[in-house]
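So this first bit is one chain, no partners, the form predicted on its own, shown in structure tokens.
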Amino acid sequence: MLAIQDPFGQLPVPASTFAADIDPLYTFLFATSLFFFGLILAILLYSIVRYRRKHADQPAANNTTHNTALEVVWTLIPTVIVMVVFAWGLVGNMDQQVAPKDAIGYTVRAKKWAWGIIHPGDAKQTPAEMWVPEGKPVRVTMTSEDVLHSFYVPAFRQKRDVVPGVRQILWFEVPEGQGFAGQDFHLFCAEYCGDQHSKMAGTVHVVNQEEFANEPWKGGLPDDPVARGEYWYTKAGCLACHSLDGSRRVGPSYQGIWGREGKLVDGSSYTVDAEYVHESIRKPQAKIVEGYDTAVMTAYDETALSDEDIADIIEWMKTLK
């Protein structure tokens, strides 16, 4: 990653467009804020020292009760301090309410604890992984199939919740010629999700026009199906519920979890075969396994997980012990 390049040493590295009208007023805010700490608690320590009292029976060095020209200073003072900066980041964030015209589409779908990213041109969504050129406006329409969620990604200075039922939009543009293509960006859920929450994170790849022309999110899958049914196990935040330590999660672990047998909630019995984990994943309220009652699952549509991905963890629950 690129060095922190704020004047304080607090914000991560300025990867979109907007960093220009973000960062220095951030800057201005901070430095306010220390001025203003510094002159009052200078102000106080001066106080406390000079007109401390020295004995019981001393008097009162002062019995004003106000100072009308005082009290108007330091109310005119923030008053205008506020108003720029009402000002300056009404400005900036009015910019970033409309995409334009020419802006790459994206649609990213959120739920407990995954990033599902649909690029443009494609159909199938790509799990916790973005692919973004640099030099271009890219949109992202965004929808929560549950909860609330928060879309953020730090270095393009863009947070935006995701709310169940309610279509959110933000876009971004990462510059050109920086030396940002080839970087990797943190995405994070900036909104409290539930108990796996700090588990909903993804990357965004910022690439080269010409390298994003070939689709780069369609490669990169492992050539065994093993590996890739672990892979989508990670990807697809099956982890954030299903552990394969044995260790209890919010759905059962997987250790050992091929050809298990059990009880469902209905009191019938269950044995984990290609049949049941297919319905699990598309359909995983329709078998719930005794003691997990509670436990509310997202089903897994066919642009989240196909068929064969389907086919790919199977061959990977296979070898769990």
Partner chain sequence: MTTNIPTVDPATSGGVELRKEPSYLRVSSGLWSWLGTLDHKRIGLMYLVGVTAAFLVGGALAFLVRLHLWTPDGALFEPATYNQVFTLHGVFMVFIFIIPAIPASLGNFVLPLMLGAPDVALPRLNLASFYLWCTGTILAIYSIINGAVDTGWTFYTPYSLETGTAVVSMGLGVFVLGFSSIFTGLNFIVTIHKMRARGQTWFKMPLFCWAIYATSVLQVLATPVLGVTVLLLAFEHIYNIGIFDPQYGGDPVLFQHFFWFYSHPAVYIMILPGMGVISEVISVHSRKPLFGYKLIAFSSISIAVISFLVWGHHMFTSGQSEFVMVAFSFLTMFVAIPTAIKVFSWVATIWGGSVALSAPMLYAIAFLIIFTIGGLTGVFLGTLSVDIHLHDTYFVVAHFHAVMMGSTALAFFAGVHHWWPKMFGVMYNETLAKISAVLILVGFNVTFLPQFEMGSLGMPRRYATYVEEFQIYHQISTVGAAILGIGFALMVGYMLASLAGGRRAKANEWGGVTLDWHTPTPPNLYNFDEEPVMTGDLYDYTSGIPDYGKDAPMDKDELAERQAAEGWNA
Given for the second form:
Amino acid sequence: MLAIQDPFGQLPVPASTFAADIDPLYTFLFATSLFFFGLILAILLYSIVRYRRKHADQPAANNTTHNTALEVVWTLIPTVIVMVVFAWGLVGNMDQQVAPKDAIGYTVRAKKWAWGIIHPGDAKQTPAEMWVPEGKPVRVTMTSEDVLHSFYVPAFRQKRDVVPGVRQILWFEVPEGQGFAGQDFHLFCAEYCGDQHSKMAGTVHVVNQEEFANEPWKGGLPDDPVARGEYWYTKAGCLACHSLDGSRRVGPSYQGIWGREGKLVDGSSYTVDAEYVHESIRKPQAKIVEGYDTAVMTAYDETALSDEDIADIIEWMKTLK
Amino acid sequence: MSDHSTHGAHGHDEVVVDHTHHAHPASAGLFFAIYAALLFFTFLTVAIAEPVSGLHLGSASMFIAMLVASVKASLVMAVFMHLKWDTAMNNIAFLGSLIFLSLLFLFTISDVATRGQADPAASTPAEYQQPVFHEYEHKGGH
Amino acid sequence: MTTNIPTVDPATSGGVELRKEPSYLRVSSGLWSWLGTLDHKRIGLMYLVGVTAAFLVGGALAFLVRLHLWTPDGALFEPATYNQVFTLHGVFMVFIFIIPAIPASLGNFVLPLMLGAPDVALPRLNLASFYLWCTGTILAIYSIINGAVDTGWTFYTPYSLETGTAVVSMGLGVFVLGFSSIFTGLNFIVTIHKMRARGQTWFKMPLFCWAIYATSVLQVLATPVLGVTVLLLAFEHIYNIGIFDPQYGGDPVLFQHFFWFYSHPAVYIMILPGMGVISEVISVHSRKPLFGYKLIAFSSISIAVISFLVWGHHMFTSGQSEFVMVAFSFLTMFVAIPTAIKVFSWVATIWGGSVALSAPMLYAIAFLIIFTIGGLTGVFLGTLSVDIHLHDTYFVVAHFHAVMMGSTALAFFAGVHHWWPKMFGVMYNETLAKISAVLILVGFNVTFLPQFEMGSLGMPRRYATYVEEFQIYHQISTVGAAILGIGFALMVGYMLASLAGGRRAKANEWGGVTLDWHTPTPPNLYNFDEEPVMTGDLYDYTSGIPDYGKDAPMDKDELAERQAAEGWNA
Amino acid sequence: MSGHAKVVTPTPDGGFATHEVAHHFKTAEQEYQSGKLAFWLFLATEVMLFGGLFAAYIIYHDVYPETFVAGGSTLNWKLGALNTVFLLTSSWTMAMGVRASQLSQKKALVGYLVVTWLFAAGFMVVKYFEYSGKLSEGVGPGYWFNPVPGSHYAEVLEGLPFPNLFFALYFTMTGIHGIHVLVGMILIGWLIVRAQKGHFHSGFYLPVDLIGLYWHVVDVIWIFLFPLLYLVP
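Since we've got the form predicted on its own here, give me the form predicted together with the partner chain too.
After this comes the whole thing, all chains and molecules, with the earlier chain placed first.
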């Protein structure tokens, strides 16, 4: 079945139910295109060779200026083909647009440059990693906190822009029993969103339903607070703007951050302590370090990073040299 | 400039005396009548508007206001701008733009009016359209 | 075609007769005679220099992008710099190069010649358009110095509102460039309506004129919406007026509507004139009337009209209404039909012709091949469900480069090669030109076919870094870009060399029959020796090919003698 | 090839006015019609340019109807109506001016143009008072939208979503329109100077005709702006 869907091997793994519809359509389009391209190329090359001008004043072999029957035919054929393609694409798209009523609900919060995923029945965001069960439709309600982003999982053939100011909804279902459980898939941001756009990636873990019932997104955190702090740094999006080696990114580097003193844009001075770190995460615009006037950071609320998580980050920061 | 001045050698070889056939001066009376009609319609616009008259026309009020404005605009275009007597092409050139403009209106307005309605199970349209950014902290101004 | 201009048998004329007047290149000299000229041909040449320079800058930026993507982590730049480089590549190529490329340079030069007119209808406005183009370009360059722009050429809000880069000056640059484009289009519409030669009915107009006409309609009607959009964007960036900013109640999707209301027709502003050029080149070099002339003419007009109805297919994932998407997808499909008609007609024209594999023809054939790829892949993207997967991936990048770069730019260069002897009276090295055409065709496919592939596999566009599994495609693509670069560098080289020491062009180098080939080579200041009258068919290669015997270039002594006798250049 | 055609027109005072046709036209008629068509196309671009703003207005009116009604109620419709009358009157005098130029009536032409200019100036004076009144109470576009607490604006707009949008559109639309009025005043001023010198007559009145068309379009746009902004339906 997979072979028929994608005989030319041009599409990613068909890990959602949409693939069963989209991949054959893609293949149909590709085969039709190949046929017409070959046809045009063949006629073109044949005419060039056959009717090549061999001496300077050679006249044209014929001077036909039109042929109504031929013109009608080559107007009608593409018309029929594109109408078929339109209808086929429409049916597939209606499926993509409307989530089944029994879908399980996820919430995704996008910000520069991190995905925060709230799994069903949970209130806390999991940064950049999403666990979905196979054989169950998944509905994702998405909001953006700053600019446009786009939630894109190539293997699911599904994509939707995340528009600030409105809720956007997207759904998909990983087919059961085709071996997708245990596989990981890329989650990309497909709408350009600034400096670290290409780093705004994530992973979708497909698991079987028993494993899903164990809420796998809750596990896997290191026991050591310092290691947990580093985990938040890499996954919650801090890494995109704050380097560890002193190099300048969108925000100040964390190199030797603990206890660091400096000036703010308003001329007052700051010292990095627990209170300062906490405030900088909850209200990033409150204190802006000198030289970073166009601060773009948006706030992390409790669902994104709890107070305990911030405490972990602080512990980790103390270890940075 | 210089190209053409050096080329003056060709001289003014063609002289046409009087050339008024493209002028269609309409009568001053007609212009005044149109002006009076425009003033009347302005009065009408004001008189039927809710803030002035207290009339409650509901959703029809936009339609009526635009209808009256269109009548006024048509009068100006037809008579003051001489479109009534102008060539077909000039009419097409100007009025054609209104057709293309209506496409911009048609698609953008029907988008906003029907957004989020395909998936009633996902959320109610009202909730869907409701801006959500006020849940988040406003960023500082520029 | 027969006209009242005598045709001379090329075998017996020998090219010894003298011109009646000096060519437009010699009629006056000095810097001001160019900068202040009202002659459509000189304005066309100034545009030609300008847009070619923009193309080289844009091309160099593109090559930097490709080099950067050699490794998954990015070989050259920080992401912030990379974003600026690809944005500037887009802005230069779209607004400064492609949109004016064919209409403003070739169109300016050729259109009045084809219509048998002494100039465009509004020569002063024409010069003003050129200076608007210069002003817009200077603003764009200024914004590079002033912090560049990193929004992508689409300026999507709200990112473009909060980025610290020079969006305002770039926006104003685009606004001014837009008005340059509007005035050029307006000028050409009036020229086509009012300046045609006696006897030249609408259906005796070369297809290039039809294409320019359709383009001009788009320029006049669509560009003002872009103008007001970038104006609002600039206000918004400075004053937070909020129309496109959700923080202040605005709707970012509305910006996309406004932007694409212009920018989709703009795609046809770019490609339609290219199609017109190809029609002329194929007819002349196949020595055969265009097959299905009327259908091609109507397809140009219908593409122009349909282009106003399909902009929403750029927004299938943007969150616009699903119902509107269906309408947009349905209407999009209708673009494919006139496009297919054109391709079939071109191939049918070559069929049974007397096909010269000259340099312009090779460029035209390369156009045909790549345009077919671009057109067919467009259907993928117009299809709702497939587009959801392909949207904003490299598939889109490859598709529009096939249409913009592989088609419009190639058509532009086909036209430049075709009319070069008419413009300057000299010929380039045709062997090198053929090599460069083949290099570009090969280079294009090596660059962009892997991009189609990785787009289908899910590689998003505008990525400064990428996951490792795409590296091989990126590397092949970069190699292709190098081949393309060699092809274009070669082209610029032999073109410049021809000006310095190319052979004299024949009076009618390719044996064209439209009115542009009824002028001396290079043309007079007012183009024709006598006012042309069209009596015969448009593309009639059977009643004798005009070979303008009087247009052999004068040598210096003859020139001085006649200048003294007739008082030129006084 | 192309010669320079010349138009010679008898004037009412018994003299002859001349106009030389530009080098690349064959006849004065061709020149006139080319200028006319070009200008109509330019006016079409004006329609499209304002059209974008009107589309934005209609959409936000649809999304935030209460805000727009309240915002409109804060504007002084009497001043708007006065300005409408000003522009309509100037449009009428402009039409009469074009007519005078077609009939080679120099004195009447200058008179009508001056009256047109004065009404345009009157429009801008009213606009000035409207703008300054709003700005002084903290009602401006975007950045300057901070209604002074306790002011009429603050009371009416209290609690409504995004009143800033209505005023952003108000200032953008009337501002761009106002710039067109200013440009029109400059052009009409230029016409007055040339008309005074007797440049226009029945054989050549293209500039009067074209600037007249421009002025009517400015009027037409205001005809739509007035009910949309001052009497929000």
